[in-house]
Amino acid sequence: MQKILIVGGGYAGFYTALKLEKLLRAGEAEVTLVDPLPYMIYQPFLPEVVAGSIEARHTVVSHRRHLKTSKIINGKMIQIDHANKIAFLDVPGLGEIKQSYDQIVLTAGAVSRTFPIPGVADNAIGLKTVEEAIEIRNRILGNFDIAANMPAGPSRDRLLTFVVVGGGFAGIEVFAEMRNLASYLIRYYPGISFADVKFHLIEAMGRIMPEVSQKTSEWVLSDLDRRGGKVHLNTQLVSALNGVLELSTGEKFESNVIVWTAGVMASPFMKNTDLPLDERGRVPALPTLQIAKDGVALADAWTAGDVSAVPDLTGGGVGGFCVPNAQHAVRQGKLLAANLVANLRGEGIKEYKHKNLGAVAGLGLYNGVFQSGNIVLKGVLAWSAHRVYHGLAIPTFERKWRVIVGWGSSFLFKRDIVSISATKDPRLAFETWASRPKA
């Protein structure tokens, strides 16, 4: 029975174990999923956790419960030797482990992408997790339960201004979100008012959002400019050092909650690997998500998603690869299966080809941008499109459902204001009143 083992449980990686479950005949072989985490997280969502709107564990896909007969390892890959066809394993409660394989699927997805800017790696969080997600809005909500009781001054300014770095459409979005939920908190703090709240967007480049028109993302400027959020183009962070943040610019100000999206890279255990990489550290795909190594395909090797250089032969990639995106992580993880399968068959296996089917952005509540080629719609019709294609989107009738029904809470008892911060130190309520032997 051949032995398959997938790396990483992302998009490709979940789609791809459950496909191979559908397909694969009893006893014909054996899937192993090795991830850190237990589930597969739906990025999309993550801007609407940090406003409220959808509730953290309900952006989640639990490896184990939709994975029926996978064998599913939550530890950390720390080698790949595949010319002897040996994975090596960090496992909580096993230390390291050997994992032998005939088949290895590398979907190990991709990690905010930094430079080395001063201060940072210190100050600044992500947005490629739930818990960053979490955090950020545990953050924000803090940060209005302090000012409140503070008089006016820098430390209270400090505190209500908020930074977003990087204007793709992770950043736009959460900067959107993190706005319109700033905007709803001031009523329930009369000593707030929206002047006191900024908002900060730098880009590097001369426009935001490269996959709308130009058109499309003016209007995006233009309407973020109208609900006080101050975006800077052609602007580069020069330093964060202790939250102050120093702009090409020249301008200065301070925070304590900057949020890094400027950007995603291959994720950097590849090079733990005797695999081909290229240049940006990406797995070398043919078309038909085989690993290529000078052009050829490495026998029993394939790769999907972010980490993976798939070329795009609808032409409309970046450089000529497929974007990395979750339209294109989901279909390479269901043909990889299909083409894996095939192979393993002596059948004959197909070329991985999707146009892209347009980019759609929420806004905050009822407000979002839809483009597809030249249609392009704004305001809540975009916002719907927005809410319809990502409830559809995400993995497994139960997520759907938890979704749609935590957004129709929302809408019938508006949004959650509470942020539970104490998770970070669960056991200092206990201990500080915990009785201890006498000395």
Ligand SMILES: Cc1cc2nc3c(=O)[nH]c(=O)nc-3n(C[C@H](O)[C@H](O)[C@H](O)COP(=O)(O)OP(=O)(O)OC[C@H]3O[C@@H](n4cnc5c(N)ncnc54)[C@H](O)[C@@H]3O)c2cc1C
Contents of the next structure:
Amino acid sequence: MQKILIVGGGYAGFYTALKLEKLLRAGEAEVTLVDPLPYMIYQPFLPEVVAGSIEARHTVVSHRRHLKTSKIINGKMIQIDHANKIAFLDVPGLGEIKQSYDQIVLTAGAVSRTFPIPGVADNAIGLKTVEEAIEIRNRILGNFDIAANMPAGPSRDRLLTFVVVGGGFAGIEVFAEMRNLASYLIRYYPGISFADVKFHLIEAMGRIMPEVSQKTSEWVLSDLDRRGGKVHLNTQLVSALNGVLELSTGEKFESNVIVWTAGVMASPFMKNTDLPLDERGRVPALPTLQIAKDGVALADAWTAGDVSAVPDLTGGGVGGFCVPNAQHAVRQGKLLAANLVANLRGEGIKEYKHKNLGAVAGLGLYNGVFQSGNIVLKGVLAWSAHRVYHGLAIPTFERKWRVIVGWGSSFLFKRDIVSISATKDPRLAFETWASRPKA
Ligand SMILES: Cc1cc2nc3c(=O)[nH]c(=O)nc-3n(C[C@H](O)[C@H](O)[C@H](O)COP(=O)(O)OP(=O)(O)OC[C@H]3O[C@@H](n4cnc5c(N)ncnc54)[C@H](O)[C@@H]3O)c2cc1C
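Structure of the form predicted together with this ligand, given the form predicted alone:
Following is the full complex, with the preceding chain placed first.
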């Protein structure tokens, strides 16, 4: 019985495990998936979690519930010795353990990529996890509550100023959703006007959303401008010390909500393996999704998703490689599973080739943008396409149902506007009044 170890249960890892469960015959192989999280995160929904259009729990897919025969280990890979086929895992409750394997699948994804700008590490927040999305939402709502009590002035301005760094897809989506949430909130805060709330997006390049054409990206810019979202192009963040943002243009403003979406980098854990890495820390792959060493397949080692550098055989991609997105991660995961099984059976394996289907972004309620080749949709049509596409794409029927029913409830009753931020200190109320033995 072959032992297959999957490191990372996000898009690529989850779909690899799901497909392996379908393809493997009884007794053929044992699949183990290791991930510190008990779920895969449907990251395209994070901006809508921030906006309150999707309940946070509905955007994650439980490994244990939906992977029926795989063994799940909630822990993280800290080292791999592929020469001896041993993975070292850090497992809560057990400490460091060794896990032997016959086949390794590396699908550990990516983390937010930052630059050494003063104050960013201490004051900004990423948008890769559901916890980050919840925190951004709680901060916006909490800031409105505090600002409503305060007179106009710099302290109140700071609470009502929101910043996103990075004008890629994720950055623009979350910026638009945050703006949309703030515009909605104003009706419940009579002392706060539309003009009091400031939104800044900082982008180092001369344009936003490289996934769509220049013309479409210009439409998004003017739409954001109309809705009260200021985009600073050709501008770098110079400092964010103590929440005081200084831009390369000399502009300065303060904020305690600084969302960092300026790119991703392959999971840094990959450095602790004896497997090859490219200059960007990605695991090099052949189009067959086998890990490549000097252009030759390494035995029994596979990779897919954001952690990997998979050649883009369509001729698109950046630098000849598939861009890090879910479209690729899902399809690569499925093909990886099929190739791994075929390889075990001594059958032929296939090369990964997927032509980009286009891009669809939600830009707040009833607004969006879609582009596939020369076909462009804007506004409510694109927003509907976004909902249909992602409503159907989130894995498992059970999750689709929860998300779609949630959208229906929000349509009827509008979105929730409370932050349950007290969960950070849940024992406070009990502890304050709890009787203690007399000294
Ligand atoms: C806000 C946002 C919006 C997006 N929208 C879109 C979109 O509309 N369309 C699109 O195509 N793409 C979108 N993407 C990109 C897409 O979500 C990613 O490309 C995709 O998640 C990559 O899948 P993955 O499996 O490689 O990594 P992930 O899904 O990130 O999964 C990696 C997994 O590995 C685990 N892991 C990490 N380190 C270890 C370790 N040491 N040991 C064990 N496990 C580990 C992590 O916990 C995680 O579960 C979006 C991303 C974001 C952040």
